[in-house]
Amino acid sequence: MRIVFATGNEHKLREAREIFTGVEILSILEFDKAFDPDEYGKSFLENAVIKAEAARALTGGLPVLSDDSGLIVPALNGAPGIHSARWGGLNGDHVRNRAKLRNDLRGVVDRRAHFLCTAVLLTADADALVATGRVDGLLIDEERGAGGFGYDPMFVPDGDPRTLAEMTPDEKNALSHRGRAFRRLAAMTARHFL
């Protein structure tokens, strides 16, 4: 089976080939070097079905993998969200995103903050499977750790003293938002498919 994943992000494609095992995972970039749809969903979920309908219609009716995840704190009203990937102000510029961040929460003692990702697969029939996934923890002001991207080496998640980005890729795809979310889907897919 093949399924094209509606991202050029190569950290999230190898998550995906490293979870849906016995499926053949191609990225869009494949079909559309400059893949790259507006997001204006006001939900992950929403951004994450505007992606695959995007992709969907490169693929000649392929299966589509998509989706949208975040960083939610409380504090700071939910922010940055649905806009983690672009919240230093450049789309994917990690390190003005974790420095911004860091200068949101200057002053703010309560540090809990949670990643949620929401994966959708579309098939060529038009059905759309969905799963969530969430990982809570604490962000700390230091970065640590080379593994990961995003704001991986800020987020210790609860039960483990080590940033995601300090963890192997296995330990961290064992219990990340988006390896939670793409384990359940793989599951559905598996049911729906095989």
Given for the second form:
Protein chains: 2
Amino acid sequence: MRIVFATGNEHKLREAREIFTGVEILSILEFDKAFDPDEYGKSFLENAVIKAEAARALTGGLPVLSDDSGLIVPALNGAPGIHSARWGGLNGDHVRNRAKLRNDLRGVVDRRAHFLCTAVLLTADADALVATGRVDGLLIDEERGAGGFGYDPMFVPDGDPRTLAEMTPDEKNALSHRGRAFRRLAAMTARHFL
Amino acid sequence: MRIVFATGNEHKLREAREIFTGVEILSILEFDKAFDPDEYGKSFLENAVIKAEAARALTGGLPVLSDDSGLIVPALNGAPGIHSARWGGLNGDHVRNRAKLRNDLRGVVDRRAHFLCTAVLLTADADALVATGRVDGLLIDEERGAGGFGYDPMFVPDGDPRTLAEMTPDEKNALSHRGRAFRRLAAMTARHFL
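Return the structure block for the form predicted in complex with another copy of the chain; the form predicted alone was the one displayed.
Every chain and every other molecule in the complex is listed next, the one we just looked at coming first.
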């Protein structure tokens, strides 16, 4: 089976290839180098669907994988949420995003937070499977570690003293929201195509 | 298992209850009599997701069923599509909708059309299953039959000389887009919870 992943992010592509064994994962950039749909949805699932359907329109009926994810801080009323990737004002500028979040957290005592990921597989016959993954932890003020990306250097997952950015890719994938969502989705996919 | 259906349409509720055997189907109106989320999505799947997530916010974690559907006329560039229910200007005014469509079709030779339905089940743990259903047929200028609703009196499905509105509910459900989507979704659900 071949699946087109609606992302140009090499990190996500590698992760998907490790988890969806026996499946060839193509990047949507092979179909459109400028793929970058407007994500106007109001939830992770809506935005994942928007990306998946935009990709499907380009790929002539191949199954499509997409994901959307973000960081939820209950003490900040759920922010940054679906705006996680552009929280500092520039899409994908992780340094600005972390600086803004650190500023938001000044004086906030409750540092609990969780990452959520919603992963979607649109099948060739237009059905779909959706799996979510979550990892809970604490946000710290300093930044530690050079791995991962986004808010990883500030996020200490429950049950481990390190930030996500201090872990190897395999260690992070084993407990990350995206790793969990992808593994659930891979299991659902295998069951669906039994 | 109990599932909340994000609709107040009695016809759809009855249909879902016939197809999802062994499941108690509640109406979202039992949770909010005024349930009517803004459907700003640009596809059936987006709008079905919007309805499902709006319902889930009201139901405290119960699984939620939703659907979105419409009529696609290739000769009209896919119209009325996601705007099917308000094509004549007033949401749910089927007489106006049919009058507008009949007007659009003046002078149009290719009368082929199809109904599409996208049905979504959000599970209690925030995963989701999506199934689509389709019925192909021809649009006629006159209206025949008193059953069904919407564009049914103008739509003659392939393989039958009658309009959908001339059929019994059981006959219509056996071949309709919504019946097909619901049966696929029920089968996917049974496999998912094996």
